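The chain below stands alone and is given as structure tokens, in the form predicted on its own.
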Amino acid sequence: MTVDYDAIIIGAGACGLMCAAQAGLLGKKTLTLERNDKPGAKILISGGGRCNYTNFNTSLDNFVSQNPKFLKGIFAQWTVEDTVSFFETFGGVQPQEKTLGQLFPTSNKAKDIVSTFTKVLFDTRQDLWLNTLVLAIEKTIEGSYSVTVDRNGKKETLITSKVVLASGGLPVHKLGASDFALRIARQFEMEVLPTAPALVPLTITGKDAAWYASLSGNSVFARVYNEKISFEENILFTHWGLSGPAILQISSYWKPGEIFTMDLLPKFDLQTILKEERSRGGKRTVGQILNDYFTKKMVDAMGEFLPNNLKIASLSKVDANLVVETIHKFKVKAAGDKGYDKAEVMRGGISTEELHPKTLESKKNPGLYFGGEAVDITGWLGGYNFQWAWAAGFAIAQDI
């Protein structure tokens, strides 16, 4: 069945509901498929409901990619300042400010982020069908595209010249999340990079695991760091391993059997401290200077590889120098991580040597637009993901 829509766009979630949204204010008709029963599901469920929809600090220095400066041409047409104000207009969503430029709705409901959406499209006359699996898509010999889904149980088949590819990527099943749009770039000859969990917790395995486990609920700021990069935020230990913002940034620069480092005093320094401890006479133990930066239960767990027990006084320059190393540079080798389905988005995906940096359609199939999650670009925790994401639909609606 030829179908009289400018784009069939696949995928419900931020990128396609952007999409279909902008295309609608420019007076365009599209089709958007989503697999599950309501839009925006992983909208929904981001920042625990609350969804940190864009990030004032963002740059091309927030993202992960062979080739970041790729994001030059989409950024140079959706501003954050775009975000807020598309939100705004359309949703009434009036945004607040939390740490690090974070923007959450002031009611703090992910909810009115798609309402905003639902109601664009509803307002523009979009459709959009629900409960639809996308089966294959092909080129047909006229050059269109025959897109095959499963609505409803009832298999049919859709002719058009366009289809934009915004379907996610692998985190996170229970939500619908699959390889669709990877496996139809790879399908149409198009390369796709290495992938990976990304802002995801880190597992710790072997002799060490009792010993983060013994943590578990304690959260300490640190400064978290490798030779690439650091990150300055609250880490979370836990019964396998290591969470929290910190460690979840740093997920996204990690690969296995690398060591990355943890200074869990960022703020001061410890040799100092204990040079003035000396200084009035030395009479406190390491265990009690450290009860003034961390808690019984963290000081007692370092009990394990410094002299607790030992006064500042008593403190050998060995030993002194072992209490501010293991403090100011903790070494932790992960085993691996949590998997897709704790990870918050997937690193990786395709080149963007394949799509054009202005429009994202595929070089080698015209008609053929890639956005989103699935493309390599991936963000830092904090908005800067859904930065992307309607960035990218913003584009892509332009030319389609």
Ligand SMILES: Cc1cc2nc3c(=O)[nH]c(=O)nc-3n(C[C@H](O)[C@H](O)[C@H](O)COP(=O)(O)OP(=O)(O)OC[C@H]3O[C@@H](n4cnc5c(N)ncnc54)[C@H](O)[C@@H]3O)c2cc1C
Contents of the next structure:
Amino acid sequence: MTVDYDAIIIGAGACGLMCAAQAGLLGKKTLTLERNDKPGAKILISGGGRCNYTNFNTSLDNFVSQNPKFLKGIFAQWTVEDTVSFFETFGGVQPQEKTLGQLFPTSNKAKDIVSTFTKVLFDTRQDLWLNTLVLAIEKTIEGSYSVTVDRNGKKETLITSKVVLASGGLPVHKLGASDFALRIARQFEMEVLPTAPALVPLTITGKDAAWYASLSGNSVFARVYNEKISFEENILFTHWGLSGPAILQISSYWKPGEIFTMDLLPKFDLQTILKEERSRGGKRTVGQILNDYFTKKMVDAMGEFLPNNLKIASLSKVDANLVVETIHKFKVKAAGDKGYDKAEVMRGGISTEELHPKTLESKKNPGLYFGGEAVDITGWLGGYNFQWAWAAGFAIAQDI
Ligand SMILES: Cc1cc2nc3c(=O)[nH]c(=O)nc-3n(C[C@H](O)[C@H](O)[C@H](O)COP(=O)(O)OP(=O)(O)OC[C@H]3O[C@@H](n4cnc5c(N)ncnc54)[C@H](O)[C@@H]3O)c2cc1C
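Condition change, the form predicted on its own to the form predicted in complex with this ligand:
Next comes the full complex, and the chain you just saw is listed first.
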């Protein structure tokens, strides 16, 4: 059946909803197809149900991609201020800044973000079909696209000239995630870069596993770094390894087999602390000094590597170095990650080389657009992924 829409949008997630809303505001008419029984499933649970919907500090540096500069053309069209103003104007959402430029609705309710979209879609008469799984997209002889769907158990084929692939990436299958956009990109001979879970906890196995597990529940403010990047935020020990914001951040820059480093006391210089203690007579032990900065559980666990019972006065240079190096340069060899069901995003995906930098239309396949997580643009933790998804939705809406 040929349908009379400016475009069919696949996925009522962050990118698809923004695309439909912006198209509506431009007087265009879209149909959005969503496999779930409600729109914005991932938005609703994002940021612990509070939705960190953008970040004041957004710049190209906050994204992992083979070509982060690609974002320039998109972010020139849609800024953080545009995000704030859109949700304020159409949903009455007031922003509040939490840590590190992260913006959340003052209401702390992610559903206020989703209801902004449902309101705009309703007001601008956009169509949204829920419980509709898109099965296939084919090019027709006339140069249009046929979109085959399973709608409430019934198969239908829709013909349209423009299709927006906003069906997201692989993380969290139970929220509707699928490889659909990647599959379609490959089918249409577009390059798809290898994908991996990102913003994901890391696991520790083997002889170190019990040590990490013994610290389960302990959180430490740390600087986590490798030769490419450094993050200062909390880490969290768990019974299977490491989590917490700094670990999620470094995970986007980590590959199996690589070692990264944690400075467990980034705001202090332990070398100086030990020197000062020595000049006061050095009566306190290593354990007592560490107790000033860490939980007892952590100090006890450190006792496995460090001479906790030695007084600073009797600490050899080698031992002092061991203490300083262990605390400031703690090496981590993670075994793996917790996988797509625990990842906040996917890295890799459709190569930006395949897309027009202003419109996100496929260079090889006019009429096919790709935005959001399926594209090789991965934001840091902190609202950057939504900023990319909103901006992509806006840019596509201008062109369909
Ligand atoms: C637990 C968690 C918390 C997060 N918190 C934040 C946060 O606070 N801030 C932030 O910036 N980012 C956050 N993210 C990341 C953010 O949710 C994603 O980057 C963003 O949703 C990607 O937008 P998208 O439109 O590309 O995909 P999605 O929002 O995932 O939308 C894709 C939609 O397409 C639908 N779909 C897939 N395949 C088909 C098909 N074949 N047919 C029909 N429909 C289909 C899916 O059901 C889904 O609704 C979080 C992610 C997770 C998992």
